[in-house]
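One chain comes next, on its own, written as structure tokens: the form predicted on its own.
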Amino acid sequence: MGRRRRRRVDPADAARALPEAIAVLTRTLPTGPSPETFRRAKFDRPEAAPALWRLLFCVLSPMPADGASPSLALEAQARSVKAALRFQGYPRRALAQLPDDGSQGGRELLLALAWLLARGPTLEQLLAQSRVRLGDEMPVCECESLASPGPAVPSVEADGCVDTRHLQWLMGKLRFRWRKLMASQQEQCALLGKIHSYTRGCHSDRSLGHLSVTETELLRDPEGGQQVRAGGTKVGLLQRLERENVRLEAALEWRRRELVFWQWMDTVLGACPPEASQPAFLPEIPAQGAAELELVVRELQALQEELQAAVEPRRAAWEARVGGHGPEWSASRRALQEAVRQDLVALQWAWERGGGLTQPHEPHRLVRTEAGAPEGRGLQATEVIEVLRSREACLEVVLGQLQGQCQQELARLVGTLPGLIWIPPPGR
């Protein structure tokens, strides 16, 4: 058997087929320009500059939950480009040294999408971005919101003293806000709970079995229905999914045109001055110096040692001296002690779950299920009660260890008043 030989694309075809694949590939990315821009990127042009400066911007920057495009001036744009792409590990030096304005650097922007392309499944990221949630969906994972939690808020000097009636007000409106939070989500969960109910046995999916609030008010107003602002329109919900069904059949036609793309990504790459790689630095020793390194090394090793001798009487003096703090020392240490195990307990009871919570970090569609129906694939409501629990318990433990400190922490001020009497509050 001979082997398979790859087809090659004949020149003349390829340059018909060529702007049909770039057209391809800008309908399947969030506003992609026009394949007279890629042309002009070829050869530098500097006006097909900020159309692909805006485009990685896109690509490289999270899309918002409403779908509208982030309105940063160009300058701040290309600036967030480079840093991403620095971030990713791109190898050519050139996009950095591009001029911050947005007003060069066509060739090589080009280049840099071809490399995000070309890395990993850039295209799937994207469409699962901006593809339309149908069903009702609730987060079960929490690493996004811990990893980024928000700017900090900055602190500030209270000027002279703080009014404690402030404060109380403060904490009382925190404390109606979160009453008001807690029944609005509990009115939501018994809304969801009619819809699923009123719906079920109408959905085409037999797993489902029920409509979610979007399926529901895709029926009752097929052209209105969830309209969300885009572009400074409002997009309906039906409309969002042409659109997607568009991106969609867009992506299955790049897929049989790339091969023209890359084909002349070759060329656009022969384009370029050739960047002058960085050797390695190896450093040398030589022969002479190898006796005085053994003799640092032998140095640094006598250091370590008398180091280490030093810190352990200091380290044992230490332990000593805050072991004598009393009562106060000893609940703190216990409540320490006891927010670790809960939290030990609680990823070792994730650990033997297997396969529970160890799903995709994405949000799970909300599915009714009659009791003493088989169980399906995704997460049982009363995995995730426990697991909350189980997080509950810890947090209640850590509050608990940080009102202690604060105790103590007031008792210490109040110390250095004389003649105040302090009563703390009553405990709830």
Contents of the next structure:
Amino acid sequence: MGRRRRRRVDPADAARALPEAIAVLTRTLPTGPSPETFRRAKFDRPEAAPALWRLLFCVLSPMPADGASPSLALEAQARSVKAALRFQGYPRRALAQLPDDGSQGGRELLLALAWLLARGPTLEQLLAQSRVRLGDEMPVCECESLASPGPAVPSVEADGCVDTRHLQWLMGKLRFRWRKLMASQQEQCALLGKIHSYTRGCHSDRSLGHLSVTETELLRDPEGGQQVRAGGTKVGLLQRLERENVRLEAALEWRRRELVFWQWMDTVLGACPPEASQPAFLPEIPAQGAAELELVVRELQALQEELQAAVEPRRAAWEARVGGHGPEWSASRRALQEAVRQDLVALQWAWERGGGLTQPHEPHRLVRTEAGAPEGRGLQATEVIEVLRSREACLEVVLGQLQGQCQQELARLVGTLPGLIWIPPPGR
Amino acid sequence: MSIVTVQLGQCGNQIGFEVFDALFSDSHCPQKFCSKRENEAYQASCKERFFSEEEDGVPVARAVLVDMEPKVINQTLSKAAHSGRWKYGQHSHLCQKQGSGNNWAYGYSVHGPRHEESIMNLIQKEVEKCDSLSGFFIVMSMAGGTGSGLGAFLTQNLQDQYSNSLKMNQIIWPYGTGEVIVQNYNSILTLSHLYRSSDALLVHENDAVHKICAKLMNIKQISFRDINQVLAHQLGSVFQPTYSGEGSFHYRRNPLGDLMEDLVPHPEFKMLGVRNIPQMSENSLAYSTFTWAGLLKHLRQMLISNAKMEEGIDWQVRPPLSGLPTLGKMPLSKELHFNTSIANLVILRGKDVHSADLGAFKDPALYTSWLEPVTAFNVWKTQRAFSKYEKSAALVSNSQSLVKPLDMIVGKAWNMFASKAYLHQYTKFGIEEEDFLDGFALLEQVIASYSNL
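In place of the form predicted on its own, the structure of the form predicted together with the partner chain is requested.
Below is the whole assembly, all chains and molecules, this chain first.
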């Protein structure tokens, strides 16, 4: 065995290793500042701060699928970053104390970025989020739409009288839109079905078997197909795939080179002034929020008192009516309790069943298989439909209850107005 | 998105034929001011909506024909087939050997249930041919026998079976001096039933269309065919393709849905009328030129003075001045001069359509107090001209214009009802006095609602 020759590290290579590693990292991230910015940030130079605020904003806020995010001002981005880090439990107080205008804090931001990269598969998550989706994506549950409530609706102050005809008009418009939406969705299904059956056998992946709309478009018009706004310009599908490839390759390379980055981050941490021992980091409630919170708390207390007041006499009355002791009574009481317990179990089961899908909740690719073909991986449409139907049934019951309550309330209100005759509309 | 048309009775079938013919002719009319690509998109959109394709390449109308006697249906089928341009489906019709003697109750209580299954099967077959169903047209007369009673029954059925699809009834309002003695009874029953189960009632008044034929089209001997063609022209100029929005050059996918959302979301106000301009025959077109300003000015005045023709418009009628207290309930004895609208839809087709100025239609004085013009007024456009009309405009409005005719019919029917004349024809087949009373009550409510705008 000969002497193993130790590879002598060329000092020039060593010097290059760090900026190259950072460059690779930047290629992986959605918007990457240059290695020079990172270097300046270590020394807390103010010019580095805005780029890093923007980078953290991109990393922390989920990007919408089509890349069409409204561009926020730096200040708004900075506030958002602070809130998101607080939410994730970021421990360093110094970052929270940075000014909102985004003018300072390069070093703290670097540390925050490193913290995010270190604590979890951040890069992988980012890549998964912005993945180019080639299939016909179909949502299987409502979680996503429930989580993002959509644009804020301006609350309309109704001073004076509101013409109910106007309300009826709006309600009718809503109903028509709903029906139009249903028709559109049926159309989409019919057309998807056509594409899927026409392209049977065209897909290289046998388990899929047919092409999706995106894939068909890609074959038909590689350059121009599926234009989407990304970074201010319209980008075709092919280009998006190419960009994604670049990022994926960079991610792989990052894994090989990241050690030198972490060694450098140690020095960044060392360069920070020592932080005084800090108390537990509590989120602060902004001033206006406090007043609203007070209001809500008071309303909750009032509601609770009201409930207590309602419950006590009812319980007493029930006890009085049912009252009595003895074996017969305790037996019937046990039977009642058992019945209630079973109802609750059934309710819970129905809820879990209704909400319980064994597969993850993200959108799934829609694939059409031939009847009699072996069951592939993934959800069966029939299963999803069943779950949605049971959900629908639950919601219908709730709707019925709410409508009943509404009617009772209306009847009560009508009763208080003398001389008013209320003719309910003919049943739909 | 496709529309399936149900043609009922003599009236419905004759009109239905003219409508499909007008749509087809327009979409194949050679165009001077339109690019080839745009014209092809227009044709494709019209074709998908109203026709399906069969193997021999001849477009087949998306229609079901129903009549209780065979004569009219056979005529209609052969007329279409002989044209060689389009046709009806071979098996898309149902006809029986007997009529119904203008008896609404017979149509509703006997023909309806008896043929319900066959008719719904025919409709189902048409629906299955569509990639997506926008809704139904039901073309029928209001006062006749088969069309009206059967139509009311059928619309209810469609409501039950296709509750998510849209339904628009094209109703032919009879001549004031019609021949059928019980036409007012039939009208009451038809309207009240349709009001409950249909989404929109687009009313075509025979009297009005007749006048248009006489005055403007210079037709000496007016036949039903002439009337039906004018009617078809009006419908075509409403439902042929238009751009989906301001600045868009894609054709809207669901005009029926958009129209309903814009005009009839309120359940008490479902009655629509249509006006169009210019109303001259195609032959006279070569000698006239139009400006959008002129067309729109006339159209607006037609609306507010409740005129159906572009000639003889009463230019004295003006919108009430703002600042004056809004008039409350107008007693019907006083003649309604100014026609208040709830909502309007203007459809412009032709050259330089984007330069048309519609400001005058956005005047709040035209509309009722509880809707702003931005909601109440809508406009659809396309550069592609309709047939040979270089510029043309149509107006679909939900307004007070039908209050007076409706009130007249209700009045006459009530007078007959008070003396119980001819009721046995109805009670014999299960339509009781209560049904009449329900009908009167509903229509009085409609009249009151419209009068109180």
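By rigid core we mean the largest C-alpha set that fits within 1.5 Å across both forms. On a predicted model such as this, the values are computed, not experimentally measured, just so you know. Numbering follows the first chain given and starts at 1.
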Worksheet item: Hey, does Ala96 budge by 2 Å or more at the Cα between the two forms once the core is superposed?
Response: no
Discussion item. If the two forms are fitted on the core, does Gln168 show a Cα displacement reaching 2 angstroms between the two forms?
Written reply: yes
Fill in: Threshold 2 Å Cα movement between the two forms for Leu127, core superposed
no
